[in-house]
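Okay, so here's just one chain, in structure tokens, the form predicted alone.
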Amino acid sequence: MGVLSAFMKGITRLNDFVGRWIALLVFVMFAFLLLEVGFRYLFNSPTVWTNELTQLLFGVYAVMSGGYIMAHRGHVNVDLIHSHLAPRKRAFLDIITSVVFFIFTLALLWFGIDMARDSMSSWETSFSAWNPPIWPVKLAIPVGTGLLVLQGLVKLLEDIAIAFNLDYYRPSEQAEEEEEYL
């Protein structure tokens, strides 16, 4: 079970690393929007590229952060039933509902790969006045979705371990490791 535990920790650390770096894009987007406001109102010379670049960066930010959010249990959860259950019953419910998660994310991965491949093959651009390449943003869709699917697999393995009292995952050990890491 050491390999499985190492896999789970590795995926979570990867998503944590990616998420922390992707979070820095907020500052980059903020700087570009501030620059736009400055050029527009101080110099009466608006730019043609800052708004579009900010939108593209936000797209990357949104799709690349899913695995990090899942690793830190930040996705929206309807707690009407979930919060009133014991941990093992909650894990069983999460195992059942993970089917919907995997159907959605694997479909997004499949179509995202196809869309990214098409976009990269034609070096797709936005066809705006600035005309930046948008294939890198479309490439981020399957990459971010792949990270989300892998983190979903980790969550499923955690739920299976909790539901069936398996020894490859202990929630108390993970909480201690997270506190050390932070």
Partner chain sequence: MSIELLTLLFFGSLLFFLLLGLPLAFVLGGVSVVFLYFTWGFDSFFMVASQIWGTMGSFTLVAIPLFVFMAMVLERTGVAKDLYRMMHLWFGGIRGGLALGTLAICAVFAAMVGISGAAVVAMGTIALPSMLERGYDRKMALGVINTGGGWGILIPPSILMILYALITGVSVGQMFAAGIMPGVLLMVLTAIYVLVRAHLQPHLAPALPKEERGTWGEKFRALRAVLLPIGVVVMVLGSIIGGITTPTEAAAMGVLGALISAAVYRQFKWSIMQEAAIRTFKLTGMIMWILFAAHAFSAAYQSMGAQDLIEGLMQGIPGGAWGIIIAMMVIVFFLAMVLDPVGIMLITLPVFMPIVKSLGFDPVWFGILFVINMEIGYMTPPFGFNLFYLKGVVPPGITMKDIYTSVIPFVLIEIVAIGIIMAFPEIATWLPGVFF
The other form holds:
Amino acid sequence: MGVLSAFMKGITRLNDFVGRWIALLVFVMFAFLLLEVGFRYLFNSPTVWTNELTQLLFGVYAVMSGGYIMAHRGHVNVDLIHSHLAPRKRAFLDIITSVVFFIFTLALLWFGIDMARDSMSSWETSFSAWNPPIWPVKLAIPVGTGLLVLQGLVKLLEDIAIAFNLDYYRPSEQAEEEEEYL
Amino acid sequence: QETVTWKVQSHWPGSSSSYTDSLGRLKRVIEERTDGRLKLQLFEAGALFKAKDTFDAVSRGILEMGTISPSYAQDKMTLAGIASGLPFAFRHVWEAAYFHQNMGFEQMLRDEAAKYGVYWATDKVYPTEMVVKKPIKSWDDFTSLKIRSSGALQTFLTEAGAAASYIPGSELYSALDSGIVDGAHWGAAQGAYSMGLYEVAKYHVKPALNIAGTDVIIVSQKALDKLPEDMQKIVKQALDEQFWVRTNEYQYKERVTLAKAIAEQGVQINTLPDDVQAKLVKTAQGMWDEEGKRSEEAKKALGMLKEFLGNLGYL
Amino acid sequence: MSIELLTLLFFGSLLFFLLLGLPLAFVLGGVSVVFLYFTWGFDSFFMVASQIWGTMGSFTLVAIPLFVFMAMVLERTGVAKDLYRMMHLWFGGIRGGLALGTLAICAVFAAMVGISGAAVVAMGTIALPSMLERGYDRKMALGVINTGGGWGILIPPSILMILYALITGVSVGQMFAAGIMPGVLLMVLTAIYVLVRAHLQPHLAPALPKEERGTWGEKFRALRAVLLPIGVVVMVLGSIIGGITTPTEAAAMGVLGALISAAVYRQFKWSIMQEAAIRTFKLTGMIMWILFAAHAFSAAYQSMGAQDLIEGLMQGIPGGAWGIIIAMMVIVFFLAMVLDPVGIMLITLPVFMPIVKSLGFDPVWFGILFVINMEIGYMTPPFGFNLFYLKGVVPPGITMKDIYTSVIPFVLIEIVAIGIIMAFPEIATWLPGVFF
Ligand code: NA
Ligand code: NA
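Could you switch over to the form predicted together with the partner chain, since the one displayed so far is the form predicted alone?
After this comes the whole thing, all chains and molecules, with the earlier chain placed first.
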């Protein structure tokens, strides 16, 4: 069972690492928008690249967030039934509904890979006036979705451990570790 | 008798005149002539696929039909740049129509699209024209403009010395209104009218920035092949005829809309002074060669175009 | 399968899995994929990827992380706290005073943002802890934020109104002008409700005890706390109205203002900035994944023939012209619980507009009813998006049930507002008439 624990910890760490770096993109987006306003208003010469680059970064920022948020239980749900259930029953329920989660994310992963591969076959650019490559942003879709799927797998393993009293995962340890990040 | 339904994704919003005039017409004509055996189910812009993915969706056969601007398929179609309009090439709509249908450019587009399992049929050729808040009376007026633009025209306008920037369509009205930009192009008169641009920008600039086959109907070859032969023929004929009907009708509606804008909203036509036009043409011609570099076909098409314009005495 | 039955199954599965506790984003996405598979086949999943790619490319959404970040900085640095202390000193004597202050901030925020989501999350961060700390009933506090946070789409600038104008062909300027008075009406009605309710049940929104109301000296010293927030507002609104920035770019001015405020408070520290950035990432990501899935969901629903359903429903409605308008409102009300505004507009407006015009109603007036209705849909259980956005920021003790029940009176108020605007269309149509 050591392998499972290591896998779960590893994936959560990975998502944390990625998330903490991607989160900083908000400063970059802010800086570029401000720069554009400055160029246009002060120098009367808008750039061709700031708004488009900001938008591309925003796409990466948004799609890469899935796994990190999953790791921190940030995807909101309705807890009407959840809040009345004992942890084991809740875990059972989550195991069942995870089927819907995997249907969505795996379909997205499949076609995300397809889309990214297609885009990379021609090193697709945006064909705007600035014409930057956009394949990296398309590539972010399967990467971000993949991270989400992996974190979903971690969540599933946790639920299985709770539901069946398996000892490769103890919820309390995890909870303490979570505290540090908040 | 079996009926087939095609899903058709438009790149026009429902309020756009082309949604009803182009797609509505095509639907009516095809359904009539096939005695209802082929039905078109229309979807507004963005309803199923992002506009830029429509070519992909049709190419994969997920959608049977769609409408696009050639620029959405630039990634695959090396002729798309020429199809969506080189600035200041044609001077009249009939020239662009002749170039497409009688000089073989349409067939070249069709051949290139066929490589992706797509049947290409230009919906119409029409001008793209600018609206501005202050009239352009001199070269200085032009170069001091901040213009909302996109794609190749943004490159062109920037190259020519104006400050062209991209602002999404949803913020265009506010941007013009508050003076973040002084001008914009969104189609020509009908486009500007439908976006409410004449409320905030009263000068309609002539001549056109470009005249081109900016709207295209694309059909999945797979879906076309599945139809019985007589129906395939009906679809193709309807598409061929669509080009002429719509090109002509669009011209008419442009004029009517502009007249309405002039009468109701006090819009004025701002014809660019000769020296400004001359400078713009010069910049434009410098950019054409770029498009020819994309492929052998593009080089050939550009050669054809230059010869054609030469024969007309424009070069 | 008929579209009626499909709709029932589609929304039914959504409700089912939502109640089982799966996060909204995954329920929307998963149900879309399953239904797409059975109605259109495996290849249609490309649509899900395409909708996500489309949402990633929507420039106006860039305002979300920026406005959320602005709110986080104002909260973390203590600017927001001091603002609430000031409001409490000045208006704390009135029962419900703090709620009124919150509504006022919501209205200002609404004039700064054109999209929903950002305001709810931002106000949830700034206002909720302050109200709860001062003994406000949690449902009162949640409801006020939920309703006020939704005003952004009614008070210009509004991306939603621009979309409405684009789809129906009415003037954007007229829509903007038409939204102002209904916005004021909503504020007044909501304020009256808060005051009356607080008067009758003081424990819901308690006044500050007399001995804590502070001296005039304290009050005026506390006023300094407003200067910075006002500065931020002036930077954002001023740059929109003054033609310096687009509404999306204005969000960056808001961040700039917040950073300057942080510097004035001597809180311009990397630890604070980093923490604000991470919380912003979590909240923006939550909103975006809901939007990703919601766009896929409405695309899937449209591909199944949603428009046929609306056309079918519109036939044979009794009650004449007004019956039809009310039926339309009911349809939008239900759709707005579960679909995103763009989806609702694409599905319903092509069917509704010709009917509205042929009945002789003003499309601008109808647009205002439509937009208010969508605000209601944003906060009605079980699916209203704002409920979920708010859930993302509340402290752990607050459950979805609290949020669900908190909105009931505020939904009723907005319905009353729709009724009033139906009875007196001039509320919406008068200003556009003056301007255009
Ligand atoms: Na607003
Ligand atoms: Na909704």
